[in-house]
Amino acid sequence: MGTYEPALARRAELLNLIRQDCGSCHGMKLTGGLGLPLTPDMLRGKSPEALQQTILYGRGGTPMPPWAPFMTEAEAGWIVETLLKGLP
């Protein structure tokens, strides 16, 4: 984690997929739902690779799925510096 930017397409492509597919589970406004918020406040004070981890590899026993097969692990790196400053 740390310098990566995806391009531009791209990053167009993972802001709709936290908006629509986390925002399913987490809300629209990824402050909860069926997930727990995703919101900078929530996330402050967690692990960034642990967060990585959770998007790629998803949550056993939980509806957390993996998105590893939908994105690079930079990319979800990525997502948890977006969501742990806020999205744009």
The other form holds:
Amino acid sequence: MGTYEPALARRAELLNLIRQDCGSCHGMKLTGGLGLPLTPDMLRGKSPEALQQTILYGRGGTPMPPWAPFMTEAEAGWIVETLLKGLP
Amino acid sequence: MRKLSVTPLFLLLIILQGCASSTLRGTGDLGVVIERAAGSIQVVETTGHTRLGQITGLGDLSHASVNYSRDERYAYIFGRDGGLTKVDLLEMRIVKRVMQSGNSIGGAISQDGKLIAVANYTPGGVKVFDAATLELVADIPSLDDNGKPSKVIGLVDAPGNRFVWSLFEAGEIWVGDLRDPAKPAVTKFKQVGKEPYDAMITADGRYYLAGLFGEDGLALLDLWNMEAGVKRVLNGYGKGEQKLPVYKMPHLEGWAATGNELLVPAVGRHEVLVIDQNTWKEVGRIPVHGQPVFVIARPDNRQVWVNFAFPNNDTVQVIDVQSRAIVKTLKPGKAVLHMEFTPRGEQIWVSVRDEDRVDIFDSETFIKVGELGADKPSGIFFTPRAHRIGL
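For comparison with the form predicted on its own, please write out the form predicted in complex with its partner chain.
Starting with the chain above, the whole complex follows.
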């Protein structure tokens, strides 16, 4: 993680996915819903690798589903970085 | 803009506009389309398929929902950010707006039309407001026996000026009697099941059903026989089957009650479940295109329309209730979020978020008969909801 940057069109798709589809549970502004908030404040101090794993494979015992069918590992890593920085 | 230089004509235009806005009209064919990202709403009418206006400044409207005053003139809009906004559909303006919590999920209007209740995630609990003034009249925290707050979900109105809601973390169903709003009388049902995520009340206001995310099954409360307590129905309906991931939680408000049968979205299965309302047993399963989100009956209960969670959310399927067969599969476009029938069901409006469009279909021929542009539309709510219990 750390150096990957998706191509412009894919970047737009991923940002839309974060806002709209992650947003279904975490809130469109990621301030939380049935799922936890995903704001930089909330995520600070958490392991980026663990967050990447959660995105890719979900979290057992919670409603968080696996997103691996829809993105690569590198893209999940980029999403974690984007969340940690705050959405543009 | 050319007309601006022609002063008499410009004045005439202003006068004519003044006349147009004071023309009498009813509100029974009006509705609201939520523009979730822009924080605005469109006021629409279903007779001529037109937009009457747009109202902005309503905050974060992701997951917004709407209730109507019983005169169908005012819309109460519940925003994700805890904003509660009262809008005048005729004057096309915000009457009053309050920030009543940090994070809310929806609301309900009382039987007598005088109270608005709001379900909150943060800090949890139900707040009740005067429908006329939006002054707070009751605040009911959602603390369990250990003093821990829960997110409130599945808030509906019930006869007797009551509201019913569920506690997500605590797994409880509460019935609040608001006949004396200053002294709400709350009856609590505990350990109803793991993680109730949404709920509905049947159109007659008798049965409250909460869907459980944490286990297969539904929690059922018969409001005519409250002393019998909450029963579990459809217990373990998917036993031994691998659950599929759920990329968007099903909504239960639109659960279709079609006479003797209730059609509900399964969780983690690409199926619509058919429940016999007399025995509360599963009597059928209808395989569908994806994880169902909304399962909505046409007002005559002959058809049920279903939309789906990501990544199957470009599709809508129509189930013929009598034969339980899928009679039509439509592909309106990317991210179909909501559907609303016209008052007697001859047409249905479908919001297609990523296409920035609302499509209007004839519900008999399935032909698209109109469309309206909208900025990332989500919920569509027509005024006849004003007169239906639970909506």
